[in-house]
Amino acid sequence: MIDLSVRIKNLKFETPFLNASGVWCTTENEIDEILKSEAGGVVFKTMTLEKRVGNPEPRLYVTDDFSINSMGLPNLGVDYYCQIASKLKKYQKPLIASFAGFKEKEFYILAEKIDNTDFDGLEVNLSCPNLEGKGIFAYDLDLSFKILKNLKKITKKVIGVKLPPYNDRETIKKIAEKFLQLKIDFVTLINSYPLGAFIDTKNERLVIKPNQGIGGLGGRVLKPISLAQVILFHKFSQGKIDIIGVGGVETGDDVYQYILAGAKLVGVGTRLLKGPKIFSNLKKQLEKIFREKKINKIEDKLGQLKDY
């Protein structure tokens, strides 16, 4: 009997598959489609205090191997998402609110609004790379820790953090140890790599318009970077903080690699652009791997990488 369910604190996910916030989760109809699929839950579009149109088009470029985006956090605003959350409770799947402020104070206002709704958990997005003239909060560790410490005082809901990639082990170690102290429930690893570009040779120009044609790099090419972040965070947090692995998830084998690395759930981004049917494919493929390897549940292999 194969059991693909996992838990983050009191939240049960019947499968380990989620959308990565930003894809197929902007409108009520899109979120509804994810909840009707084999996804174990849903992460809403990163919400801000006010509705945002986002950056000018073209702002997304996708190939089989990678994606580049500079979306600029287009969303319908926190009040819209808080309103529709109650309608979507009928699916009895965890609803995770992703949110981001442009100033420190905005994170607290957003958390207070979300805390009084039917959302089950919060994902604090400290890692958006696509806002012109704005730095990435998560690269200012002291400010990030301050924000999270204060957010823990505001909400009793399950709370996690979406992080960007880091370039050295010591930074990941410092973050993991601090998150243990702050009692952060989960981390989402990782947001897109901040500086990606691609040139259209025929037209001799960059393929997206905002931010001088430079955006967040995602898709298949991101997976080796993300796997390394997951492995190190799992190690430095002693497996005590749950991880959602994001980056290049396309097949059941990708999911299994993330599980071995230490991720309890995975988020699908670039490949979800083709629609939520991917979750059904992932489930079938992962179950096949489990049958062949005689694995009963995800915890049996979570973080169980062998020494070379």
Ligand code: RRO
Second form
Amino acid sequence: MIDLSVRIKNLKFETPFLNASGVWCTTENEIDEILKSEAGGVVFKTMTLEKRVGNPEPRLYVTDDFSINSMGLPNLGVDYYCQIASKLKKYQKPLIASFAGFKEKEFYILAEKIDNTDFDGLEVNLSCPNLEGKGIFAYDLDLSFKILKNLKKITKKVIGVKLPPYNDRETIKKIAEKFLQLKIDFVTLINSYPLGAFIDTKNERLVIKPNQGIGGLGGRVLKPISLAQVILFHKFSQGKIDIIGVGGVETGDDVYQYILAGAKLVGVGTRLLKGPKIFSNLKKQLEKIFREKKINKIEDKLGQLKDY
Ligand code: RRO
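Switching from the form predicted on its own: structure of the form predicted together with this ligand?
Next comes the full complex, and the chain you just saw is listed first.
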């Protein structure tokens, strides 16, 4: 019998597939569709204290190879999501609240609100690349560690952090060691690569409008970058912090690569733009790989890359 279920602390996911926050998870209807699919749970669109319309369009460009977005955090606001969480509880799948503040204090107010609801876990988004005139929190390690230390005092729920890509091993090592100390339960690796641009040669202009036409890069091209982050984080955290791998997941083979790299679950972003049907395809394809390789459960292969 193949068992694709995994756990992060006390949360059980019947399959290791999630949406990447941002895709198909802004309205109650979208979240409902994810929960009705073969996804093991859902991560909500990153919520802010107030609702937001986001950046001007065009703000998303998608090809088979990549996506570029500068959505600018459009969402319906924390109160809306807290309210619908109680309705969506009926699916008995983990509901994860992704949230972000513009200032340090807002992270604490958001966490307090979310802590008193039916959400099962929190994903602190320290890596949104698209806020005009603002940097990425996660590139300020001292501030990020301070925020997380304080959030741990506020919430008793399962807590994870969504990180951007880093370009050196030392930073990943430092973060992994600190997260072990802070008892962070999971990390989501990675958000979109922060600086992506593409030019439409016919019209001689960039394909998106906000932020000088530069936005977060996702999709197939991200997978090698993301896999390296997962491998290094898994190594430096000694496999003690669960990882949700995100970046270029399209097939069961991609999922299997993330499992070997050390990710217990995967998040699907760019490919989910075509709809939640991808989750049943991923399930069939991963089960086929498990059958052929005679694997019974994900834990047996987690981080099990062979040496040369
Ligand atoms: O809404 C966005 O522009 C956005 C967010 Br919050 C994020 O975390 N990652 C991304 O690629 N876009």
